[in-house]
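Given as structure tokens, the chain that follows is alone and in the form predicted on its own.
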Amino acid sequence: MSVLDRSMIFAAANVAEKAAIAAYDWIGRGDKEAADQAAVDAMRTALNNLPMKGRIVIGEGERDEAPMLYIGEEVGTGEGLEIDIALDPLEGTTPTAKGMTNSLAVLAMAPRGGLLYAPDTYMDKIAVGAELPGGVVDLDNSIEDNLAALARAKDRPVSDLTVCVLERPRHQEIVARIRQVGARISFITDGDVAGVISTTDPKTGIDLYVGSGGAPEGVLAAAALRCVGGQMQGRLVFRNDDERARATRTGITDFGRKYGLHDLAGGEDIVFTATGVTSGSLVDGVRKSGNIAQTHTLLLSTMEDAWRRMRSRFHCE
């Protein structure tokens, strides 16, 4: 029996839509901090109107760094279900500020304990889509071995595979090795939540996601995969003692642990929603005409075996 009811599923979508509309006014204006703040303010207001005892487990940072939507903050009316929330009010602040593609307002919900309470550090990640043998790729294997195994599972040559990689200097070596075995690379400049999800959508042509990105985004991506199928592994990356201390405060003691999909998002009931701020591979961006805003939202849940894309219209003040 589902714990999250249908009304909460669509309420989650509405929260992401409000954040995306708020960020719209900052598209192309070169101020990523203002764009992010607008999305944060709108998302927090919408969350506090929901009948729940909500707790942020993935948010804008720790309390001393983020005045709102910080990790551990309680949101909602204080009545109803105890719900853990992972969020990124504006995934892709730079693309928004520069008027580029693939910026999103992202939110995931699960009953208390259903999402990893992760620190704000980096995470090594690997992900593939659904309908593949279990364990077809592994974070501990070389990229060459993973591509060979994936090619066998898909009955295609390695040269026909496409790997999604976040374009960062730290990925130069793995990019070179991917190209050496003949696979294609599809770079993304930001937004590795969308990158991970792209492995599950045949229209994108992405077969594998690999690389190092934010741990919070890893939990959000895992929530999406739980809804639509796929495999994912992640391992936290610590650059200094301060980041290890952050992990300790969230209850993490095994710093070298390899997390599987259900470790990252283990709740029986999970809702994931992403609304486009600017258009991208998953959804279209916000469109405004006068006081009317139109949004495009991807809404997934473990309770519904479907990809649901919604277009909504809002009257704005």
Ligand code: VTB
Given for the second form:
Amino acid sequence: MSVLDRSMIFAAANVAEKAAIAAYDWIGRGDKEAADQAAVDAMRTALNNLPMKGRIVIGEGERDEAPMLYIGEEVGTGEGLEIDIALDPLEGTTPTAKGMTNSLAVLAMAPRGGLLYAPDTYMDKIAVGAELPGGVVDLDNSIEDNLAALARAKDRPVSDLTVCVLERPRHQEIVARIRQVGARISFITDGDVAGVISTTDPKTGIDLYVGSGGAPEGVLAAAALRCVGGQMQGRLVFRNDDERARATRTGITDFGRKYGLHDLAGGEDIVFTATGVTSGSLVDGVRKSGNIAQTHTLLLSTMEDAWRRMRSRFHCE
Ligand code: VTB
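Same protein, the form predicted in complex with this ligand this time rather than the form predicted on its own?
Okay, now the whole complex, with that chain kicking things off.
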């Protein structure tokens, strides 16, 4: 029996849509802080209109550094279900500011306790799509072994596999090793939520996601994979004591823990929505003409066995 009902899927989508429309005004204007702030304000206003006892578990940061949508902030009208919310009002502030592709307004919801309360640190991640044998890849195996196992499971040569990797100097070694065994790499400049999800969508051609990105983005991606199938593992990466202290504050005691998909997003009912700000592999960006805005949103949930994309039109002020 579901605790969440389907109206929650559309309610969540509406929150992401509002954030994306607000960020639209800042596309290509070189000001990523302003773009983020616009999305944050709009998302918070929309969340506060929802009939729920909402609590942010993945947000803009800790209370002392994020005036709005901080981790632990309560949102919603205060009536109704206790809901945990993971959000990234603007996943891809840089691509938005630079007028580049692949930026999203993202939101996941689950009844209380359904999403990992993760610190704002890095996370090593690995993910593959659905319909593969359980444990086909593993964070503790070498990239060479993971690619060989994935190639066997997909009955294709390693040279035919494509790995999505965030383009960062820290990934130099793994990139060299992927090239050494002959697989293709599809780099992304930002946006590893979309990168992870792309492994589950055959039209992207992505077979594997690897590398380290934000832990909050890891929880959001896991929420999406719970809805559409796929496998993911993550392990927090700590660069200093401040980051270890952040983890302690979120209740983490085992710093070396390998999180599986259900550890990251364990809720029985999960809703995930992402609206395009600029166009990308998952969804199209916002279009605006006069006072009409059009949005394109991915709506996923564990309550439905479907990939749903929705186009909406809004009258703006
Ligand atoms: C990723 C990516 C984000 O941060 O998590 C990345 O998904 C990790 O941080 O879109 P670095 O940029 O420090 O490598 C983003 O690029 C921005 O939040």
